[in-house]
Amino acid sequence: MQFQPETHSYYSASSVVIHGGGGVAAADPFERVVRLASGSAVVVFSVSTCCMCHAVKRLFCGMGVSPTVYELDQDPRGKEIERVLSQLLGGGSAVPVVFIGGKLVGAMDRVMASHISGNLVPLLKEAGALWL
């Protein structure tokens, strides 16, 4: 797993698709989520004490993927980010939330469904997170 600095991004309204840009800090929590989610091929928003967060991080590491992980309980503005993530998911639990290639995959259930159906590996390859 790797931890990276933030980069500037924007939001595409048709679906949650993230595109990278410069290095400007955003005050708006939504803009911050968009910027962080676009900073790496695989981004996991997590809470360090969450068992599902641990499981999704282990899944990626077991596949040879090094996700960028943002531990929201260690971020002073983590609660704001959790609220934004919950809104993006349509309510409910906000972690773990996974973005691959700047696209919202979703929470643990969506990641596992993609993995079981065989769609996760192609997503990871397309994002440049896997080369095999």
Given for the second form:
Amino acid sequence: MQFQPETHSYYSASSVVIHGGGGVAAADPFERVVRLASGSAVVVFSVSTCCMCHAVKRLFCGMGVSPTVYELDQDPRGKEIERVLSQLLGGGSAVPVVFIGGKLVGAMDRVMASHISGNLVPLLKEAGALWL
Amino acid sequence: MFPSWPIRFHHHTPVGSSKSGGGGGGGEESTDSGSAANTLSTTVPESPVSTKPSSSDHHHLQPPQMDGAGGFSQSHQTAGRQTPEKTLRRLAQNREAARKSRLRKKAYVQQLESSRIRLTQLEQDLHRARSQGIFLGGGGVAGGSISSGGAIFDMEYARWLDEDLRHMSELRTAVQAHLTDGDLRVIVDAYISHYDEIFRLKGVAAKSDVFHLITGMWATPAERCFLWMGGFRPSDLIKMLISQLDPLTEQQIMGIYGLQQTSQQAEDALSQGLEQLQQSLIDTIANGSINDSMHHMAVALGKLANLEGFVRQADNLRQQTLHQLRRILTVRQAARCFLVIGEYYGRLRALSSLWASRPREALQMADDNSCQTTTDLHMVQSSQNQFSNF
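Based on the form predicted on its own presented above, generate the structure block for the form predicted in complex with the partner chain.
All chains and molecules follow, beginning with the one already shown.
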């Protein structure tokens, strides 16, 4: 499991993507979210002090998945991202939010519902985050 | 032989004579005697047999009674007389005791009436609050240590339990009556909605009093023993069900074991999240200095607010588990499965009652204990239906 501020990415699959195509600083927050979410198989937007975020990270670790985690409180423009996420979720807490294969899964309740109903594992496999 | 509480309540003025002569055995004691003083009083320490025989004066005040099982025999008149003062004083004491007893009874009845009125008012308030979508704060809830949110949830939960019994008997009848799958599905889905309802109510209660939920004060002691994050642990429920369910297809077995695994993983994740919250709270509370203690308290309060989220997610997990069970099983299997679940928790609740009423005297013989328990079990089983179908 990696914790990464947005500006340098050590995640092997996408180490080039973040720096590629200049003008990163001017990106609209929504576009940033989309870009970050598509950058890895499993993306978790989190706040380092948030306990529910800790729970969702533990869930993935327990399944043998290494998500890419963005700690928004450690990002200078984290607040903007939080606002976007909150809008995407239709209000409520902005974190944790999970993207798999670039697609929005949702907040903790949707992630758990997806896991219980047996949909989460196929999603993860499809995105290449889990192998048999 | 000598009942301390009356079998009949007499309206006579409590002037009475003792019942049997000194020579009489207890068998001559008649409860039809006119001695209202003896029947009303619980505080008179003397047993009727030991009271001194009345003087013959009292026969004038008392209509002659049937001799029946032995009461006013002629031996009264020949019994040794006590001094009139002692007799009079004893009778006055009896009168006084009887009067006090009547007053106590009246006070008790009045208390019952006012409680009944208060209960009706509470229910009305509850309905009003629900229809207005407001949550009541304060206001007339007895039993000081429970919040209004907690008290309201307890009332709704009690009603939900009654509903549960109704659903259970409906399920039972439906399974035995061999209804069509379509009809059975309606009943099964209604039971799922019934559970959806309690999770919704718990969600509302979590907003107003999360401690009430998470400490399990709404549940019976035995349930509290197994409480996980304010309710039952889904993986435990699945484990219990695996041994109880019908013969399952291989795909269903995979599904059930899969459900056990996913619920276990979800529980572990939530538990670890809650642990982190607790650790963070400990740090906050421990590290406040005198100067900024208010600030630390404010931070601690903020962290406590996250408890609600964990209880909500735990209830969400419970709800999803039940829905997934429904998806894995056929309608008929699901009906039997929910019967098993309902009966299981019914037994757990009954265990709490039995435990609370178990005989506590260490000197009691082991036989007595088992007899007592057996009697209680019979009482419980008469209100629970048989599990023997499974």
